[in-house]
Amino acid sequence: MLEVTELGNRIDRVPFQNQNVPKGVGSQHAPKRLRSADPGGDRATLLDQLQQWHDRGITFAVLFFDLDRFKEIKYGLGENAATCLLEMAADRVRHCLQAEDVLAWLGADEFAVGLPRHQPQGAAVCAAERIRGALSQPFRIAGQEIRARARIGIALNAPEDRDPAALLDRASMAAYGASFDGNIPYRMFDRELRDRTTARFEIETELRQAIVRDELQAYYQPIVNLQTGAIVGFEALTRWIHPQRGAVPPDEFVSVAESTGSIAALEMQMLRQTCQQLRSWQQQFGDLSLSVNISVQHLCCPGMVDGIARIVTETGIAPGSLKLEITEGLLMEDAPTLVAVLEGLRSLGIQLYADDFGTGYSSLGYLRRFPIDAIKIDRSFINGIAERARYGALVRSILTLAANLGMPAIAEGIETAAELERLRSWGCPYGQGYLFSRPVDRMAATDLLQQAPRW
């Protein structure tokens, strides 16, 4: 077996211990040590092995993947934490390998296997089973427990396959197709998924595009006071309208933005955009607020506390009447560092809402931990809340929590009327949906406004 290159050549090699690697594989034949200089070495090395194999008939296929959080790995703890990392997630990987398997560095935290097989897709993914399954278990590096899980993706070699190069291509496309296909463990090459991954590169080209040029546009669905039955507020919703392709559906491009980097771009733009359109409304109609949904990726990005303070100063909106609203789900993602945006954002008077919640594992921890102010209760409870007495219950279980807690309820999702007065009969202060009025744009939303329309 081809090894990776020895990365502890910067640092001192950190022994691998491995208790949860299959025993017996790759055990029973010492592997040939490749010496490359740099990743371009075992890249060309790589590529002429899959080449010869081609060349003498024989079938193979080739395994592609990253490291989960490699990027906050070598920000957070430093250079010598990430090779590390990569030293010992190759020590797992050549474990799970036999002798006549060739793996790869490609640089950054990018590996590839190659696998010659007469059967080579089963083999393939009982490969990909075990990588995951070895690099799953918690790294022990600088004093601390990392877990840096991978992305596979498996691409099968054809006769008519002449150039390795493109081959591992799309090993590397399926592994980029595993991320956004739920983020399932491995993902083989298929003409589907190319199909699909050029259409997405497509979006990811455009989307750039599209923020520079203004294309993105906020909708306004309100929120209303379920007591008083008056407007209070707005959340504000991303649309994108393409000058060729018309509304593109939110689902199509915000995971675009949120796995290209330019989320944060894309939410900056919106923000300081709606607090604009607020400002002029408080001016012509009085007390409103806005809510903003706010990835975690954005939260986490350095000097995001700053850019929102500037938007609230220079667009001159009161700092408490912004609500900026984090799914719940993500919350847990990277705890420490996101106490300390929110706390910073409390600091500024902007609230912050839980969004969808009671969706995720985890709801009654993170209000223990996070600095919350409301929770927005997701639709999926308040659907059928008048013919099922289970979702009564539990929409009620939610409403006496926030009540206990001192923080206001937003019921998601209100249809009909008689959803509305089961919320009103629970007391549930605040809610939004169809009922009162879908997303519309910033023309539409004043003139709601004006009517002062009384539910």
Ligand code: C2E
Second form
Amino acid sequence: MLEVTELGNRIDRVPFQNQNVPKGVGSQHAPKRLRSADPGGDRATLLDQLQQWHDRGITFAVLFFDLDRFKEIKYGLGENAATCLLEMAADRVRHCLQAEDVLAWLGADEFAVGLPRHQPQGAAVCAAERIRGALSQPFRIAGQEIRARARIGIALNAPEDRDPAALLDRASMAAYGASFDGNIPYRMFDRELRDRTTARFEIETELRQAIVRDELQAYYQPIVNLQTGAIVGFEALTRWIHPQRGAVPPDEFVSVAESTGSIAALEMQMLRQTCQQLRSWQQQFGDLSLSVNISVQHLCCPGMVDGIARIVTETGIAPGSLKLEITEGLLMEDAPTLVAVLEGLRSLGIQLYADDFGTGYSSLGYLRRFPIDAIKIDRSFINGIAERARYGALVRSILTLAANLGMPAIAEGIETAAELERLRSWGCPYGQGYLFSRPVDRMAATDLLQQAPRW
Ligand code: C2E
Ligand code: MG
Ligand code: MG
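Now the other one: the form predicted in complex with the named molecule, given that the block above is the form predicted alone.
Let's see the whole complex now, leading with the same chain.
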């Protein structure tokens, strides 16, 4: 634990050990003061310090933070780079603290800070802003530029709080809350947060059971060839058919599945279910394609390419009819593991689509770095093309970009005949949206195929 006392800079304990960081990755960046060989051992020392402050009647705040997408970075760039990132982050945080503060490494990518202050709330907010600012600058590790912002939770002690571990838990809960509150930089613990977190944990538990009980069901939204007006395939969109709540939309559970590690099981189940369905439709109705959304967390899981290869073989679909949609939003650049996974999927003959194109900060970089076959133009660009010249100009530019790259474009969220007409006249090859059909269950999708509408 870092403790800067009135005697000068004295470091009692340090964030972690550095023996495994090879030259060239960590050595030029690593702080020189690393000694602790006890990952997470700082926790006990921190709790001890908090207890002492409490016993002496000193008011204090506890900040807890972890690093956004640390796992992705670890799997994408390797353990050594991840360790190096932690060291550099700890070093930056140290410079944000005052002499009497303590910094503890709790294990994995989790850190905590204790701030003894007369006015702990204001001090905690200032410290959180400084830490957030320090960590938001990119890290240069092993020749890569990595962004790994912190989500910070704050808890304040009250005289009646006897258990410092409970305070640390509250700070950690607040950090967790910061991540699902629209990614705000820091959050103070309060009662409302506790209730919501409890509810989220319930979702987490229920979701695990839902996967086992097969409560996840694919809905299908047709993808239409805009020139012929015929259905060419479907996008599968996951719904959780909850015994009490009915069809729960994905934004209520996909992020929970991502943060709790059940996303791979969920998506593999979806893939198996939808590829089987595709096979049966292909036998009945001929050539059709299927788009399935895949989370980056899942892509980074070991064995995912083999898992998908197995599903393709077992269900007997042509790999070329399967498209995996990946939403941009990767924070790392040129992540070698990710590129290897995407290349692996493509070598199976599967196509990769850039989903929600234009909404992330790195759309163009994404096309340069990753082997992408098609672009899905986010519906926020499509809504309004009929009324606003600026929207139209943007969509036409994206269509030109896609055409120059030799990639088909799919317009998402077409809701009006006017939007369809514009897209058609600009030569947009494919589209989907409520104008054609909302996502529907497999029976309704089969009916649609039977009716073979032409829009
Ligand atoms: P997405 O892949 O961009 O899917 C399109 C979303 O837009 C779907 O929402 C769809 O219902 C909605 N949509 C389609 N047409 C229209 C329209 O004309 N107007 C409007 N307002 N909305 C339209 P949904 O089903 O709620 O899915 C939301 C997101 O959840 C998806 O966005 C996708 O990113 C994610 N998702 C769904 N299933 C999975 C999954 O199995 N794995 C992962 N990782 N993500 C999934
Ligand atoms: Mg999608
Ligand atoms: Mg989309």
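Source: prediction; values computed, not measured. Numbering follows the first chain given and starts at 1.
Splitting the chain into two rigid parts for the change between these two forms, with each C-alpha assigned to the part whose superposition fits it better, puts R187 and E202 in separate parts.
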